[in-house]
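In structure tokens, one chain follows: the form predicted alone.
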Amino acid sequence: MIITLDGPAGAGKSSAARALAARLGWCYIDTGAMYRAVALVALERGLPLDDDAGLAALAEAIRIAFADGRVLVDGRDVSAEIRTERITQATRPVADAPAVRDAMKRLQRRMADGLDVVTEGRDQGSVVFPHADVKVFLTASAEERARRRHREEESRGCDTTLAAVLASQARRDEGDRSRPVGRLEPAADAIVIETDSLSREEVVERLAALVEARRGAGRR
């Protein structure tokens, strides 16, 4: 059973997918994570971020695991190091990139193959899982949405301020929307969850039941 949440960031998913697939005991996929390790790598190898060719291979020749909420390529702990803004910035050429965003595709495919999962990102319910069983798709407003963040760049000793983290957000959300592949948009067939007065546990709450409706419609 594939469940995939698609959703701009600071909407909640990440912690929400990676909930949902602890409590049904499913593998998690963070789709953003791949892409930030590729990036990460081909900085440390010194491919150049327009090499969409080169970047397609890498992503194809490093192995990208999650474990135990870690992030390891090729067996290497990558979580810190693919959350610092140096990354951040690299990973946008990478995920614009159509030949990268293929690899992954198929990357992410063999991933979930024969599993049951819970993967989000920007595309897995448009583009990536076309006919997953449940999809998602968890959005909130601009302003709760870069509230969270701003909370979460403090945790982490970021000195920023909630209308820089606005901004910045304002331009990602405008990059996510208009690129060529893999945009931010929900699928046709995607429920959409907003989730600005709703707690991690109560959207946790509501994908499991949608899980659990799924499954029912299955067992008649």
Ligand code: DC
Given for the second form:
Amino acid sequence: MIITLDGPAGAGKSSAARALAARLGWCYIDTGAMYRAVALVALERGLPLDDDAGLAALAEAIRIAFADGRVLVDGRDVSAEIRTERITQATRPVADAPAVRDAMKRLQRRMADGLDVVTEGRDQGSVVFPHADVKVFLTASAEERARRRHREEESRGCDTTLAAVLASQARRDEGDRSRPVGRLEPAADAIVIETDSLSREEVVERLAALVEARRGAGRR
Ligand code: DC
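Switch from the form predicted alone to the form predicted in complex with the ligand and give that structure.
Every chain and every other molecule in the complex is listed next, the one we just looked at coming first.
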């Protein structure tokens, strides 16, 4: 079975997806981490971030894997490096490149082949897994998403203000919504869950209930 979790930054997708996968004993595919990994290696190799064909070739050539909650590129643990602000910035043009998205789509489908998977990103239900068993679009108000990210950044020791987080989030949202491919929008058949007033546990409960209901429907 496949459950897709899409939505904007700060909606609580990653923590919910990770917890849900652990609870079900399923694989977890963090597709944002995959785009980040390509951006990291592109910077390391001095590849221009506007070289779509070069980036796509790179995405095909490197081996991205997930193991024990870590992100590996050609066997190297890059989990921490891909979360820096520098990589967050560099990931945007990488994720905007249609040829890279195409390579990622193929890779994500190969990764999920024959497995039970929780996959998380922007386009998983709409583009990559249009036949997923359960599609969820997690969202929250801009203020709540910024508050969460600000708390997270503070806990990592970053010195930012809520206003700065809100402003950079608005730029990212606009970019995600307006790009020609991989646009952030719920699949027509996605269930939209608004997480403003829900704890992480409550979100995971709802997701697990949707998977259960789907399994039950499959047995009938
Ligand atoms: O979810 P995240 O912040 O780790 O995502 C990193 C970047 O990759 C962000 O710019 C959105 C983009 N992304 C995407 O375009 N498509 C996906 N399926 C996942 C992430």
